[in-house]
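We begin with a single chain expressed as structure tokens, specifically the form predicted on its own.
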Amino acid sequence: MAPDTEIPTRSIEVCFTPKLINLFDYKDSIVVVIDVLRATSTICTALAYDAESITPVASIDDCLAYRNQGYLIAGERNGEMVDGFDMGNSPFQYINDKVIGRKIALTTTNGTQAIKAVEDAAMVVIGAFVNIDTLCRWLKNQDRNILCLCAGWKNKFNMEDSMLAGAIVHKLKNHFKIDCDSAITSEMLYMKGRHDLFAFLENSSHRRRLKRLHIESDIKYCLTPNQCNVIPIYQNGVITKLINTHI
């Protein structure tokens, strides 16, 4: 890697929703998508907990069908669990032996929806505030240009991803050129609300959507830096752990 006092030839551009991915030329970037409450954020956690894979799906019809072939399968709809599924999208759900070594099929809401937009990238990345400095200490020593992509709420910009990819820019940025104004502007949301991201996304749209469902935990869990010491990554339709990370 070249030293620190050269100067950066890799960028790091932010997309704030799926909605606006035909706005970057990302196929040879390294995609890390970015759904904070709280399908990355589980998925980090699923792993970290020994699951064996995670496939995204679109649609409750198609991961239902994975449950005849030995998955599990889990998701929601608007926040909800999905009525019949083995588990919803709450990380603490996956904080089990239940999850060790199984297979799990997952339909979000957004997350799914915005891994399977950037399928086509390089390579596709799972970030969250639960693994960003395992992930940041990855992303610093990759020799490809990053993209951030924001899930968002139903193609809309969202502050919690937002701010994660703020968090990301401003770990990374004395290693990559930023020419990129969704990324310089997500570091400056990032830097006026991290040292207390849970106060400061009091008033966000989505954590007072999950406020009305009861799992102030699952947020405050989400914002919660650093719990999983795991990369996941996206590659043929399935989401594993990434090895051989030398971090």
Contents of the next structure:
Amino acid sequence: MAPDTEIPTRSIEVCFTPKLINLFDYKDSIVVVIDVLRATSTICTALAYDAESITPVASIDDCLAYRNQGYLIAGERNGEMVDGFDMGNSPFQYINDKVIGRKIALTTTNGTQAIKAVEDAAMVVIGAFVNIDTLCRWLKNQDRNILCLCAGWKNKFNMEDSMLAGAIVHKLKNHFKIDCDSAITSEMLYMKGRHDLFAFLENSSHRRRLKRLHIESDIKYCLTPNQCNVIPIYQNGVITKLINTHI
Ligand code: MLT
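Next up, can you give the form predicted in complex with ligand MLT of this protein, since the form predicted on its own came first?
Starting with the chain above, the whole complex follows.
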């Protein structure tokens, strides 16, 4: 008798940078936005530590405008905290009682822009190593195709986002069709580096950029899986914790 194997009908694809997003038909899909260093790791952390919501905004001026509405304002440019803001983009700044119950407006160089680039998708969720297993358990039970969108760096490819996309592909590949070379390649990259992501990424551009800013502890945190049991979801311009996840 033939083994009782599931024949996948849903697909999983990977888009290496926001610049390539128009090549993908994602409007009916779940898009997982990925900016491992550090925006999506920070968003997961803020919600895991009970911030009420994160509003991603494109510019520093747009972000400042939220201060008058009682928001904490947060963000970075090129990795450095914006002068005069309440917080930068280090996840450790959000492991703090001051975020509990607060609305936060966040602007970052790449991550928040990538989220806004796919706001017309059926669903947009936020992925990071820090929430990978919670996210994948939930994705496995959804009935839509998945597109992993890597934020990259200023529209260029980066290693850490592609490796997380590869980790997601690896965890879901028995349940999804993989008909996309970027998904296959990102999984290969992940398989090569997965036993020591920190060492594997040593020469990657953003690791070096953050090293120059003396924030290696942020990198170690962002590359450590499963520290936040949350699935952030972006709806109507705001990121909140997805509830009723049945996971
Ligand atoms: C980004 O959105 O480009 C970042 O998360 C950069 C950073 O703060 O490390």
